[in-house]
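Let's start with one chain on its own, the form predicted alone, as structure tokens.
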Amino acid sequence: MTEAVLLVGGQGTRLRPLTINTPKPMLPVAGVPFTVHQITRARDTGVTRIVLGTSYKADVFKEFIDASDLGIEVVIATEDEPLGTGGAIRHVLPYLESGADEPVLVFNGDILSGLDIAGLVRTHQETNSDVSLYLTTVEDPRAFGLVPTDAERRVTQFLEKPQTPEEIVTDQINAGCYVFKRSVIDSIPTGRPVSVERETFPGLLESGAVVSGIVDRGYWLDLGTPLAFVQGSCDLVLGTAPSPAVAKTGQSLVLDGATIAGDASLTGGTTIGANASVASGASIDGAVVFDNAQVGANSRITNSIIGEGAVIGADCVIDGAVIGDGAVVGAGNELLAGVRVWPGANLGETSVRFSSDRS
């Protein structure tokens, strides 16, 4: 295995307002863009060349890659308009160098996992599969696409988001990483949106192709929502989730230039971004504070994201909230239970409690 495709073209609507200025895969997770965690894991597995399938704010990826040395060749392929997961895979075909029968690793840009990538590719080759899917198991699979397999690990169906108990025939779900025989990518229709989950994979089954499902019950997390984004960052800092891009694990990660008051508390895998500041008496537990943000005295922040350059006044309580880039939250505010503050917004000093049932 030498080549991989990383799909990073989504708009990240579930993570707004953070993704208004920055594409989701480029948001900092445990101190670096999430894309870096995926690229370095692929690199350490043996991938020597990776193609980024971009669309939304593609220039952000290009600027970062041009300025970085990740120890692997990175090529950028940008869609003129969104083509869906299958269309995005087909779009990168001219950028691939693999032979027709060689394996190409494809993975989604918002999945954090401890997958044995080399093992997935090895099983794909040993079974001479056309496509192999990384599967994981979840307690409640209703929000996912189910992928039942037989005794020989051959996929038998693709079932989208079951609604009744009778439809839940397995707890195995599509975990967002695949190995394609490159010739299969050639067969995906071009020039139009294609869903790999709803069109490509079911079509392969109907045609008699060998589609395998390899279950890995290790760490897996979809970072698509704010609470999951925070959890993934904290798990990386704590060492629960693996990544070569995290040099040292512990209760917190403080980046260069940040200033932390001696009596401030940072716990639960919290990350404090570069040149951010945390004032006296502040307590931050299981949160992500982006670069240049400020946290005022005696404020308490838990399970939340504080955007780049945002200012949190003194004596605030922020729990389960997302504060956009450059927003100002005046002293004494309480922002709870899914509140989202848009970039540049200014909430003055108040004793009012804001809450929302959104997550």
Given for the second form:
Amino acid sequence: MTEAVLLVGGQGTRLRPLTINTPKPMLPVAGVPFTVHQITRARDTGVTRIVLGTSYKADVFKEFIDASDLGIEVVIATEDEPLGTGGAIRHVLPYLESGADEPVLVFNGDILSGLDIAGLVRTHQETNSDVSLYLTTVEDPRAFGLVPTDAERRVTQFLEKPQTPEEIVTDQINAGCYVFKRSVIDSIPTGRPVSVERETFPGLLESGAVVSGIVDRGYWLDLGTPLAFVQGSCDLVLGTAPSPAVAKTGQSLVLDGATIAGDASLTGGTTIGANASVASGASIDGAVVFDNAQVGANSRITNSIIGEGAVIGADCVIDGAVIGDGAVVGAGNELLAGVRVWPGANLGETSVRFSSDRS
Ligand code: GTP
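So that was the form predicted alone. Now I'd like the form predicted in complex with guanosine-5'-triphosphate, please.
Let us now look at the entire complex, which starts with that chain.
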């Protein structure tokens, strides 16, 4: 048996305002809460029991899990105060059933990956590691913590975000999935916030523990920012990213009760939520439209997230934007890169019409 811990208690500040009402792992991605993709994938690769480490908006998880059957035992642990990534792992200890020497998987709740989970656990055991980290490689590692390893896959250092070219000693980064020997979880301090990346891992290296890094160059994406969130959702719909929770892949996914005009165009892995509507002449390319939202005639939406029940008027151009739940964007608005409209906001109509006079 393999147990896993899913860390889902973060505030998801980079995805505001979507995370004001819904915690990041419960946002719909390719038709289901993101956490369902992670749970079902873990289930299908041999995990038999999952503990959800919750904090922010814990009741949203509880309600959903109580009402769902995901074919695996899911247990919810809730922190009174947010304890950080390491503190959250320590907090779930009483909920774990694994023996002291057994492996416990830990996943960040916003990672979409094609990782060979069983292989990671196997290598962890073969190398008799205390902790093993799943590492991925990136072209530009400047925004990440670097994790160099030696020929035996032992981690040699944990480096904070590199500032100069000399500091970029590897392109390997922490991919947000670990295997802990359970007894190592016992040693994390209790009762205060702990960062697993900044405190626990460097501390283990210093104490001489065996910390391994296993590089996997398959699909990996951190869905923490709006653009990455949209990309992850589209990759799941297109079939580029793997998930047992996506039954059918294609250019778009239209959920039950949605109304799509015959001449509207949905491409690039776009999802249209339940009971949403897309009017005549609208084109939506690589976007996520949540349940009950409305897209007006001839509007063009790309690389954007349209929140639940939001209303987009006719002739709008929306690219790289996040529209909060229930917001109203009047006809003719142009909202470009990085724009975020807060839930319930009302942007009136504009007299200039953009979409009809552009190609
Ligand atoms: P940002 O605020 O946008 O950085 O997102 P985040 O809150 O998700 O933070 P981050 O991406 O750094 O967190 C990594 C993972 O740990 C995510 O899956 C979070 O849900 C989770 N996490 C972060 N802090 C806590 C915490 O205090 N408690 C628990 N249970 N989980 C946490």
